[in-house]
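Shown next as structure tokens: one chain only, the form predicted alone.
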Amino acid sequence: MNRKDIQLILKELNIVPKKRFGQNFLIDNATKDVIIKQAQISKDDIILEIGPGLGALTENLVKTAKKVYAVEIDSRLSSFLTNKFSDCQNLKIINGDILKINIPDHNKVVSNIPYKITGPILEKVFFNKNPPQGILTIEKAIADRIFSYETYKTSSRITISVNTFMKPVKKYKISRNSFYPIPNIALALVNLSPRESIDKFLINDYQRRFYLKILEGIMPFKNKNLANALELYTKKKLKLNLNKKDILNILEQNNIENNKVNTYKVSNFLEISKIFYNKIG
């Protein structure tokens, strides 16, 4: 489909692309080809797509996939969804918010997805014990900061986050042109493989939510040293009775320096989270 038959349909169905469902539609083959060609979808491939739109990724992915889940928030797209592709038996739309919905069982996401919710999207799609490959197109300075995991002063919560369940495969830019409206934001494709293993602690659902708090709240002071940052998170959220002294003892019990928190890796930010949530255990 081209602009003018996105516009065509759009005008039939009273649709007003909105900002805040992120609703900008594929409308360039060639950018459609490059998502399907990194997908590498096989027969066996159980597809989730967020925001598919008027079904241009999904004519596509159920040509090949075992089964497609398209989860669509506006219900005029669903409807219309559903009219388009009601001979395809491997294809299930579900009209929901993909925040609140329960996702079905899944091993590839391929999706343009919602730019405004794409941290919130990674955290409850990606950030789990078993996450499956992502075929993303997102926002070029987020991908930006996922794959900026060899340096570290650069990165960001997202960074440490994305690379500790996920490991960075590839990043293409995307042209804005590529979709109407034209998204005021330069984009990227990105693609994500899951890591072979998660740490242990990260299994623990309670645990996992606890790591993510952690970087969510010292990544902010990243250009401080670790213990200013820690004393300013722990009084603030974790409630705990700890003084710049007290967290400074607790570093070199553990054997960890009081580096700025920018130079620090994954592995160190798992190991002051089980530390940190042992004392509050």
Contents of the next structure:
Amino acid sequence: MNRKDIQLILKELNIVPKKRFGQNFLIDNATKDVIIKQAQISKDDIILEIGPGLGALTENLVKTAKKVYAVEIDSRLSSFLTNKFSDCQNLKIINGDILKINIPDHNKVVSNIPYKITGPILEKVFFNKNPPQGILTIEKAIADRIFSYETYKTSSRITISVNTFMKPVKKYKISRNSFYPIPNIALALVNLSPRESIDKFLINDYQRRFYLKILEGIMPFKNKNLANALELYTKKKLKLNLNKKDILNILEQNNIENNKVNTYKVSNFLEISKIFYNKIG
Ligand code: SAH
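Since the structure above is the form predicted alone, I would like to see how the form predicted together with ligand SAH looks, so please show that one next.
Every chain and every other molecule in the complex is listed next, the one we just looked at coming first.
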């Protein structure tokens, strides 16, 4: 499908793309080829597509995969797709909000995702005990942060959270002209593999949420030292009266140095979470 095809379908359906839903439709076949190639779809794959739109990727996914679940929030688009793919046995179109539905089991996610909800999508779909492979077109700024694991200055909450569960494999810049309407952010394709093993602490749902809360709580203070960041977090967010001296004591007892937050890695954050889980979890 090129720009003209997409514009025609939208006109026939009487649809004006909604900014709120991040509706930017893929119109460039070369870009589509890059995404599909990167996805390396096999006949055993059970694929989740988030926001199939008019089905640009979907039509390629169903050719090879065992099963494709395509979750689309906009009922006008999901009805269009149900019609378009009425003969397709291995596709299930689900009209719903990816953040609200129970997602069927899958091993791979291939999507040009609604970029406004990238964080919540990553959290729901990938920050799990058994995450899928992810081939995703996302905002370039976020992609850069996911891949900036070795450069402390640019590492952020998303760098740490994604790298806890996923191994960044590949990143490509994608031209925003490949979409209609042209999005007002730069885009990148990322290929993320699940980590071979996920720390035992994160298997438990409550502990995993605690870990993600700690990241959310202290990463905004990534330029402060750990004790300060923990103090600010526990006071402001948890309303706990853990003063800096207590925190420094706990760190010392556990042989954790009090450095700048953005110098710690996933393993350090896990260690910190485990220690503070026993105190404040
Ligand atoms: N993948 C398509 C469309 C990308 S636009 C393509 O590449 O052409 C993003 C799509 O996500 C839109 O179809 C939009 O309606 C859908 N969407 C937005 N928010 C969603 C949500 N919360 N759950 C499911 N789909 C959503």
